[in-house]
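Next comes just one chain, in structure tokens: the form predicted alone.
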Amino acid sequence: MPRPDGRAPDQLRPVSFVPNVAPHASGSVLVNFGNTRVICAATIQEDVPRWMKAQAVPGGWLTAEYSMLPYSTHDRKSRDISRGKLDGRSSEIQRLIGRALRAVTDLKKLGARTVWVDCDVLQADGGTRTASITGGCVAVAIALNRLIGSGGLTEFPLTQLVAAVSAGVCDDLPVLDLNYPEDRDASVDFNVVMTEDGNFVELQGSGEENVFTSGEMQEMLRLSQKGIEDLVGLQREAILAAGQDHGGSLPDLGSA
């Protein structure tokens, strides 16, 4: 059975990045994956949180925040104020976003700092996560870049960068990246977070109401493993044409 929207099994939607759209921020980048998109900025303060100066702990700190605006979805989402609380959803997600970032970044070479990343959900079609890690990335690579170029850094802090994307079982065949149809109805669904030289950040999946077998779950991680590949190659390009356009360079990041 064809996808809804006519991809191969292992195609990715059109993505792409748009940086510097918060001129507020350190970094930024609006990324599209097909009709998902979300806006990702990082802003670096100078300062740790408390936590780390009671305990003594050396470096910096990365976290993150991740909220769907109320015209993202078909159906109006109320802000998590209106309820007085963070919902268990964005909770995990933003906590997500923080340990896949700080997996690629030396928080030593950060110094006392903290870099805050946002992640604001403009419109929802499925891979809203795996959309903010990856958008996520770029827009602290801008950031650190633009700290070296303004002479805070000596050293550039992220060691490589980092994507995700989503992969699942819909009709009994694995497909990479899922929109909303294809997510909401899949047997399977996994997010993948990977760094560029192929080692596995974290892995989330499950059975929607069903079971799936190795040889789903080993297609599902090549498929995924093929699309951070080309997601890679994409924000490298991203990261460069913002540095092009403030008169920065693209950091070696390591493998390329």
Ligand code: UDP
Second form
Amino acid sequence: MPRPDGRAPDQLRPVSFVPNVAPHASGSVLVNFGNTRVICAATIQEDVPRWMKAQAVPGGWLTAEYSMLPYSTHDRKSRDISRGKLDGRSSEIQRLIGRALRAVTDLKKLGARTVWVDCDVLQADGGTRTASITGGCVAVAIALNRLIGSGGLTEFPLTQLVAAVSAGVCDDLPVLDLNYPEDRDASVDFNVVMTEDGNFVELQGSGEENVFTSGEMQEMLRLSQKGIEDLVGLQREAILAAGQDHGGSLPDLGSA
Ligand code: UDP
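We have the form predicted alone; now please give the form predicted in complex with the named molecule.
The complete assembly is shown below, putting the previous chain first.
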């Protein structure tokens, strides 16, 4: 059975980055994975959380918040604030985004600062958490480059880039980067977070009223690895383009 949008099993949706969409953030990008669109903004605060001060932990911190805008879904989704609590799914996703980005951040090099990464879903069509990680990393890199440009930092605190993509099994076929109709019907749902040097940060995989074989899992990982290699290339281009827009020179991002 062909995929609903005609893609090959190993094909990403069209992915693009629009840098600098939120001028008051330290760094920002709108990331598009097909019809999934997420605004990712990094804001650098010259302060650290209270627990770090209390325990005299050196360096800085990076944390993330995730939210779906009310009009990002087909049926309006109420804001958490109007329901009085953060929903469990958002809480799980924002912790995942934070872990993914901290895995590539040298918090000591950051100094006594907090990087807030806000991911707000503008349009949801599957894979919003993986788009948030991929775009969040670009927003953080733009913000840190600016801080270096303004003399606030000398060394780039990101050790390398991190990106994420989904994979799944649809009609018995392992496929990459599921859109919502595929996600809804998939028998297996995987989210893969990897660094640009090809190591894993996190794997989330579950059978949806189903089980999966070791072979299917290996194939989903292979597809994801290839997808992430492509995503890292696009992230680099976006980070460089954002720097050029602002006339800044960019430090080496590390192990390219
Ligand atoms: N979704 C939705 N409303 C919700 C949660 C999810 O419409 O409250 C849709 C949305 O398109 C999302 C998809 O379901 O992208 C898959 O959701 P999932 O929880 O698997 O997370 P995601 O794939 O977005 O990381």
